[in-house]
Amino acid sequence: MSNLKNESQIIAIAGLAGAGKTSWILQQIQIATQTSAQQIVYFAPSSGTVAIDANLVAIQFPDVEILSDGQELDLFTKVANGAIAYVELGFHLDLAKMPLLDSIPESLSYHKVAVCPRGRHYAEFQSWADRVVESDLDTAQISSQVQVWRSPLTGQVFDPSSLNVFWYELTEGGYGEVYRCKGIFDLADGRAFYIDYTKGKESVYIELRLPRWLEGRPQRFSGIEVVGAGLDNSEMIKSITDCCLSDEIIQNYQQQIKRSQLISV
């Protein structure tokens, strides 16, 4: 995916679930942080309390300022003062009814980008965008008429083997047809992982650059988002709950890790 020239502006990014919007934004931020000291702002309107993408951006780029609903005027002010703002529009939003975009002051530079699978035509996004960025992800089988299930997981610690089983069942259709799922999970050894799946692709596992949490239940964001059709929410809740560890088991794991760290030192 190619990049945009850094300048003071608002860049709105749209596309189907799993098209590669967040990946493109992360690429742009990486380039910007290497070539400029310009302030960068990220905003995903109407993403609710389980804002996985926003938290992923914050973890990978701590200097990026994350804004949330209700801070639209702050976004305009920061751009007017020289920042570049990436506004990630969820696939569930109606591009024809975007109060935020309609209220952008005429004095601010504004650019619309659609991220679409290479070689495919999506009139809804391509007619809206100033520029189309092609990605290697194929969302041809993903409809915009889908269910979205989100759950906060902050404070929960997962047994890796159980989480792997749940993730396999989830992506193989055990709880309904899944087009896209992603989540941030704290594991028993104190590490945190981001897991991402798009239909037709292998799941991606990324260890996050966070300190190991070895003192009780983690007090940092974790959560899961599932996009699909015919989802069995109650079974997903039951299964993911079964993957979570008790206080006693968490404490035992943390003590073992601490002892191993002392021995290695």
The other form holds:
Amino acid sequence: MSNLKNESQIIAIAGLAGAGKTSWILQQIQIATQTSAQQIVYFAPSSGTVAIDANLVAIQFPDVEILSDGQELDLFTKVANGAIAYVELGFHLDLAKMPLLDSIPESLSYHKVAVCPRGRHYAEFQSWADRVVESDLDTAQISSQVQVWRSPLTGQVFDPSSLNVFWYELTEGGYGEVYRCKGIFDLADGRAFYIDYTKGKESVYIELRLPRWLEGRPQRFSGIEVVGAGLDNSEMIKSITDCCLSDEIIQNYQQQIKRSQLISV
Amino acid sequence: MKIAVMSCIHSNYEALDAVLRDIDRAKAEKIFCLGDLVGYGPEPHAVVEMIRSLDIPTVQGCWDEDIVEGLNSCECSYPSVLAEHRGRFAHEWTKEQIYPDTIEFLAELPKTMMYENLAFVHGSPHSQHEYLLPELDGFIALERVLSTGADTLFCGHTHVPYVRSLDAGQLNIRVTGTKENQDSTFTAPLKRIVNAGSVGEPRHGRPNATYVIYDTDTEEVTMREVEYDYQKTCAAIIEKGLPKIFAWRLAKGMEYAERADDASHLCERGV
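Switching conditions: you have the form predicted on its own, so give me the form predicted together with its partner chain.
Below is the whole assembly, all chains and molecules, this chain first.
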């Protein structure tokens, strides 16, 4: 995936679930932050309260400004003042009906990028985009009946072994066919992880650069998003609930970690 | 004489029925059962009734014990809080399903059985909850067999079948506290641990039931893997209100809930 030049502009990115939209944006931000001091803005319209991608961008790049629904005018103003804005369009959005894109002032530079599986033709994205970026997503077995299930998890703390079992069951089809799932999870030792799965690939586990949360239930974002077919939402909720720790156990873990930190100091 | 040894049926009647038919075809003259008749699966009463009606010598498994005496599991049982939630749910469900006389039958099961130079236990001679995993330290494994006085120890509980030979084990013992410390060395004869796997809750990556046939004349052990209509059991799991994920895991040969697999862990509960 190649990069775009850093200039004041809006870059809208679209593509299938799991195509690599967020990865491409993160790559662009990485390059931009290394080469200039230009302000960077990220916006994912209609991502609701479980904005996993936005939170991932915010954690990985704390200097990036994250905008949410209702802040579209701010986005235009920031770009007019020299910022570069990445607008990530979820696969569930209709590209033909995007009031945000239709209302971009003519004075602002605007590019449309589609992230598409290598060697495959997706007319919807390719006719829309100014530029197509190829990714290695395997779309051969993705059904046209795609469901999306999201759940906020803020305040929940996971037992790591249980999360591993649940994630295995989830990605192997225990709750329906899963094409894509990702989430941010707080663990018992105070660390937070981003886990990302796309059908046909290994899950990716990234420890997030956040301070360990050792004072009760974490008051920071965590959540999960699952894209698939025939998803059994109630069974997923049951299993996720059973993976989470009680107040008492959380407190025990936190005290142990604090003690071990004191010893190591 | 051929004997059949089976374990860990876990309320899976379809699997038990298929294994009994296979034992019949294999012309085994005697059957021993290593417990865990109930738990997780959908037909606890039918399984116990079948074992009882055929008068199959059976030892008490950890699940059978917990149903009789209340859940008193140690850390051997649950490697995660998810497994614990699932185990507790299955325990309560099973308790509601079975009849008082079934509980009485489970309560009367012995914890170990002997037949000639063979010993039969559920987990280990030390505890029904202890896992004799194939990677267990050789000295401890040998001690577990020697403690029974048998040459071959049959166990289950891990749900993965294996045969482990403990040959020419040389034991060095130092007796301290006397005037002079006394060292003595002796060589133990060939001992074996045979794990019969699981009839109703396999953990070998396929849904098929496993058990073993042992020839008392040749000492040959034959692992048997038996296909059965596991989808019938899966349908019964869902129909009876057990977690749907149990059906999915059974179909994958992954057990209903994952088990501890730390070979160095020794159960602190005695028999």
